[in-house]
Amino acid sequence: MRIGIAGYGNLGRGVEAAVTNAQDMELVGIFTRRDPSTVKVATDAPVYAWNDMAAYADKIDVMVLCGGSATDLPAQTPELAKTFCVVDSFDTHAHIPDHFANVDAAAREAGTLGVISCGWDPGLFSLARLYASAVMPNGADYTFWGRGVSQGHSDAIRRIPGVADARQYTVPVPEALAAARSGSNPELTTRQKHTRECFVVAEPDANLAAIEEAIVTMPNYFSDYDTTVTFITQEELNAKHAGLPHGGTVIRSGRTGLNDEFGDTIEFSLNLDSNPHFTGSVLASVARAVYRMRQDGQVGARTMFDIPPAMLSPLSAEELRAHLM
């Protein structure tokens, strides 16, 4: 399966040590929109210019998306599957139905097909939401992020003049976190269940006041959560916050039983050393799903709701009923 990577951030480097781990895959290039000659990858893969693309249309199965989600991927995703299969892990939950729709209607247009939301959420966590409601349908999701560095988070905050750096922290509320797991469903809101955490560096002269005005009050990102903004020096932002570890957990507890006498707990929990080379790895399974339903002859826009589990996996159907069943 012919890979391309789009765009070279962390996620890409992920994506990149995925695909080349991988032995059915071969990774054709990297596109990225600065001079090419600048940008030192991890492996031996050729980087071309981001306005090249075109040009290897007939070279790629499958282009895999490593833009942000505040402004790269709601343009980019839908405006490349006019020419490629893609796989994105856009992840601004609340507008993803319209950037569905807007991948979609491209994709159809072109004869192409693209999945949208990749990763551990949206992505394999909202698998494990819709499992555990199918099997226990009188219940109640609790999902919890961190503690850890949210990537989408971090570069939103990046995009704010004024600001050179940052990262920032998705942490779970401990009390909450139990309650969930007591059994006890409890109503918990989102600034219940969550607090955000941000070190920036900001840029010589920048007004820190209109900085921090506009983390704590950007819609879909801060506004509904308790956020703390603490302003640092790069070095101390290099030297304390350089890692990229993540994490969560999805519980749903209900009842189950002719008269709801039973009680019920799931739980799916990640621990990350690399949030961007996990997601990388789910991006890269996807890319082989879409490689295979596209040559079942499927074109539009898909989640991984719609894959097929066994299409994820480099493993037979043979193997995998030996193996893993």
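Here the structure is a predicted model, which is why all the values come from computation and not from measurement. Whichever C-alpha set is largest while still superposing within 1.5 Å between the two forms counts as the rigid core. Numbering follows the first chain given and starts at 1. Compared with the form predicted in complex with a further copy of the same chain:
D72: CA moves less than 2 Å between these two forms after rigid-core fitting. Y169 is among the residues whose C-alpha shifts by 2 Å or more between these two forms once the rigid core is aligned.
A displacement of less than 2 angstroms separates the C-alpha positions of H93 between these two forms, with the rigid core held in common.
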The other form holds:
Protein chains: 2
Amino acid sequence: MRIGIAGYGNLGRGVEAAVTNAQDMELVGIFTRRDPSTVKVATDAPVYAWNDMAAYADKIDVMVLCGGSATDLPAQTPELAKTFCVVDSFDTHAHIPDHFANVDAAAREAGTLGVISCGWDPGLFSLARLYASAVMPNGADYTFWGRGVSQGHSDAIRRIPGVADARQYTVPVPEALAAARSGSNPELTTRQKHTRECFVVAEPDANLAAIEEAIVTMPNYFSDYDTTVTFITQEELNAKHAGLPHGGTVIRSGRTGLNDEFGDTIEFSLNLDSNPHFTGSVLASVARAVYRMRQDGQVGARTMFDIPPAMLSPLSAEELRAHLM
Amino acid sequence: MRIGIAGYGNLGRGVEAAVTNAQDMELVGIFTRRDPSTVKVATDAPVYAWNDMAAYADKIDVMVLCGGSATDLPAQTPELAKTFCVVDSFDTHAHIPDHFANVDAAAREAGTLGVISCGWDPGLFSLARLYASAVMPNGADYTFWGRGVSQGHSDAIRRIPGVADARQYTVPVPEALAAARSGSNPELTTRQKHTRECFVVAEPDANLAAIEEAIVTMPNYFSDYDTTVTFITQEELNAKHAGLPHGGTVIRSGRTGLNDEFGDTIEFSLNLDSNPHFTGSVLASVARAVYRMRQDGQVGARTMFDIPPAMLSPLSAEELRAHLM
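Return the form predicted in complex with a further copy of the same chain of this protein as a structure block, the form predicted on its own having already been given.
Once more the chain from above appears, this time first in line as the rest of the complex follows.
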């Protein structure tokens, strides 16, 4: 199947690697809003101008969108669905229903298929929540993130005056994880579930106390958490905090039996060296499913909730039943 | 949707509880090969004779089969698929392809739909292996079972002369779990992965040493494992080992990135107070999907690999996207 990549940041690099390594996929091209001649990619995939995309309508089976959720994808996914079958990683949970409706309308009109909000959260974590609640309706869900780098929180720190660079780690609280696993179905507050660790490079002569105060009191991002701020040099940040590790855990704790007499725990967790490369690998597997589902005649918007799992795998149904069942 | 249960042992009780607790399901009846008047069930569901099943062809949307995999299901599932849409928990992994073919032929001929090998292994663990390998093709899978009661191994001990009763626990070795999670992709032998703990009630005057020797040297069941045998009284077995807890862990350890530069771990685990009640809950959720997929016109055999996850949930697609995505 012939794959295109729309957008070439960290996630685009992840999709590039996954598609290049997949035996059943061909990476037709990478589309960028920058001058293509200035974009150096990791493979020998050709780089094209975003505005030339329409010329590739018949040469690409699935376009994988790698823009951001704040402003890129809400416009790009419906727009590109007019021409291509699409996959995106739209991750603003509260706006997923609206985004779904927009992509669905565009895709139905054009006769294309689009799967939105793929990756690990939303994505594999969503699937873990769905399977666990479907098979154990009486229970409570807990989602923990980290230990890992939150790019949104790192960006928020960088916008503070006097900050030259920053890296923020989201860290689940071990006692909260243990409580969620215990079967006691505890109510856990935001502060009880995660702490935030900030590594900050200050500009020369910056007021460190003011930076720290600006971070720990920042609404939405930090004020509801126990936050630690550690000032380090740019060299140390480059040496020790260059990666984008992440992960997390979804736990459902609940009860089965006619009178709820049995307690069960279902847990799904990820531990990732590179968040964008893993997310890119998920997007590549969804692109495979989109190709197959479109061949089956499906059009409109979907999520991973709608994909028969076998569609994601390069193995045949017979191989899956014989070896993975 | 109207559900029938075919077979009333531990698993039948589990399905009875799950279906009774599901708002969108009606338990039409429980079918038994015993004299129905002798079968006392946990709810007020009617009990019918197995041979009267055909009279309920128009009154039951999905029949959930609760027989054993050794001799019951290989015959029953294809036979009942001639009349009903069916769900089973056939768990002899090596024979799944044959069983699938038999159910598929019967169901296609009759215009019914059958989903085989549902539960947690095969079932949710199979799904964990499929998702993990699809999104991270370069890696290795590890499946650990327990700590939990293996009914097959408990039965094997009970067949030894001089044994009055027995309970066998399968126990994963902590060091092997740690090695699988480490990212080093170790080769682990059968003996390295699990130990087996046997609690045995001997008959009066039985030769304990002979019983222990018969257990630890039993081929297929115990000879490849480090096995401990503890003799206890029937009272202690009844008091401390009456339940059927189980669980386990599926780990995929692998690499992403163009040159495999990033290491990732994906893990799915279960911790269950009652294996048959949890398995019964899974079967009930699959029955929901079978009903919906049949309404969509599908016939033939399927596994959980073929079920769009949303089909398993009582929630609508809109609710799932808004709350679980």
